[in-house]
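As a starting point, one isolated chain is supplied in structure tokens, in the form predicted alone.
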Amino acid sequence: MRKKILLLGSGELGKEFVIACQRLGQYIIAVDSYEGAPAMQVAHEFEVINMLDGDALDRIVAKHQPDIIVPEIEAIRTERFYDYESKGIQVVPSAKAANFTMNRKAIRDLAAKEVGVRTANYRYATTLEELQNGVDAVGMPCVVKPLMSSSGKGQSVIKSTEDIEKAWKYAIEGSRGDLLEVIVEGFVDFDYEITLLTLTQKDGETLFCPPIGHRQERGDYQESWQPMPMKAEHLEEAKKMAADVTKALGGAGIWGVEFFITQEGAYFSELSPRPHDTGMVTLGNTQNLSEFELHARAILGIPVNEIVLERNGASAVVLAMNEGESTPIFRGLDKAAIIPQTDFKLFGKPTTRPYRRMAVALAFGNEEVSDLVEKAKSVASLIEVE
């Protein structure tokens, strides 16, 4: 059952779902824009190409003739996808739900109109005025997105009109690809965001991982950590709304789920349709399957029967906080190693950047999940990245 993977996108999670792969004894072709990225250092194969150009895509394809095609980034050419699973390739999750997904126009429209799920208030927008008009409509204080972009960029809240301009060149710097539009929404008033993992499968049942609380600083995660504590009936409620939106869109694998918890329950937030970064508590064996493997498995068909929780976990990130063009010296590892229940993963980045994401730091055990928290990012201070 040897497939033959094309990985569109070679950052940390990509490289992580490679090594699950590999044990799985697949064959995997990374591509990123840069030669040296994390998922090209565990892969067979590698191409650097701007994914954006959709003739370079198609000369990629038809090069090595995958089976399967992963994408694990926004900036991509989704809708060549169409093309690639008429011809019988398998685009994971489905090309419908990577095109969807990689636009949190396609994605929002679906979720609030199509399958009808709880939401912000929102309005779009192409232009400075469209913007303007878009914050009258949904209120102050309210959430500026791009509608194409990674890790929180571009992201920022509009709290009086002088903002206004500000966000809007801000979502526009911050802004993947060649897509110039943003998304205002609504302020909601919640108690704590939650990530819920949901695994469809080819021909098993959807089943859900324990929900993860995240915290988030100029967009990004800082730190997760797993189970959050959170009411049942505001979980049932999350995981329906998780179930119908992924049903929706078809396919099989993780899909990284976002929602805001309030008082009265569970607002879809976003959604990313493989593993997702807060995800990444689970490489400290929180669960019988970390994301990726679930992911890999999914994929390749490989029944998961039960997602079970095996002990507390907590994440917390590693940033480099200068420029670098030379390989990253990480200083302090000997001193983060005896902190017992911890581990950290290195993720193997060729260079740095202010803030940049270098590894993350593992906390474990039965304590209560805000100890782990504190642990994890104890280990993480004491890795310094040169």
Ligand code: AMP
Second form
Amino acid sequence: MRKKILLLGSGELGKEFVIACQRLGQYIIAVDSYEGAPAMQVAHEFEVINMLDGDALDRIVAKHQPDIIVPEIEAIRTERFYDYESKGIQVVPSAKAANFTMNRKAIRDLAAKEVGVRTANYRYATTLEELQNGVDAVGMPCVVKPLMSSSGKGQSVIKSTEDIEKAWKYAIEGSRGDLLEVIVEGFVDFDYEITLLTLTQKDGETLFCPPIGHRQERGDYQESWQPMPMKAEHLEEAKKMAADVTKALGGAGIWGVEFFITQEGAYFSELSPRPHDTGMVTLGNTQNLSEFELHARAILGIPVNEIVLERNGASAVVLAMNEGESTPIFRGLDKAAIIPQTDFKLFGKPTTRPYRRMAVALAFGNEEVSDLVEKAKSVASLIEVE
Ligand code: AMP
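Now show me the form predicted together with this ligand, since the one above was the form predicted alone.
In what comes next, the whole complex appears, and the chain from above leads the way.
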């Protein structure tokens, strides 16, 4: 059962996925826009292309003839996936899932209108005037986000009419790809937010990982912890929504389904049809199988009977501070390494830029998750990227 897997996107999540696949004896070709990306360092072969270029994608698919295509990022010409799928290539989790989550519009409409889960009120806008109308419709405060962006780029909150024009300009500047459209949605005054890692299987039932809590800054996660203590009814509600949305998209794999939790219950926010960055906490062996091992198994059709919490855990990111063109040096590892019940993973990214995620610190055990978060943060703070 050695499959040829074409991995599109070779960041730290891709790297851990490749390691999980290697342990199951698979053959991997890792793809990204630059050479030396983390997942390339542990794969059999690599390709450097612009994944938004459909012809370039066609070329490497024709060259490698993969059994399975695994997208690790959103910025891919995913329209081509339908064609690959019709030719018998397994697209993970499905061509529809990858295509619908490429930008915020298709997935939001599917969740809110077709599946009917609770989301914030929202409108779309392609001009400043449409944005003004959208703000009137959803009310203030509201959040503006480019339909295509990453890491919170271009995202801002509108509190008063004066903010609208600024939010429009900021969103358009922060847009990625060729799509200049934004979503404006009501601000959800949530108590906390979670990622519900959801496992869909070829022949088995849909399973859920214990919920992961996380804190965001500048649109990127800073710390995550598992399990997030929450009311059973809110968790059940989130599980139902996650099962419904993933079913509508189809296919097998792990999904990071994000929810805002309020007193009234769960609001569906968005979803990644692949391992989620906040799920790196599972690298601390918080579960019987990490999110990467679960993804690999689901894709290969290896049944997963159960997902159980083995111990509590927390993760905290290690960010670069400066622009750097040469291989970064990590300092303080000796001090970080001696803290009991902790660990760290260095991603091996070849260069740095401000706020680029370079490593992750982990803490685990039977302590309360709030204490584990503090511990993971102190490990992260001891590691310096130069
Ligand atoms: P997103 O890129 O949509 O995941 O947004 C990044 C982060 O911004 C979320 O994890 C929330 O912390 C915050 N955020 C996004 N949308 C909203 C909203 N409608 N209400 C409140 N906070 C939000």
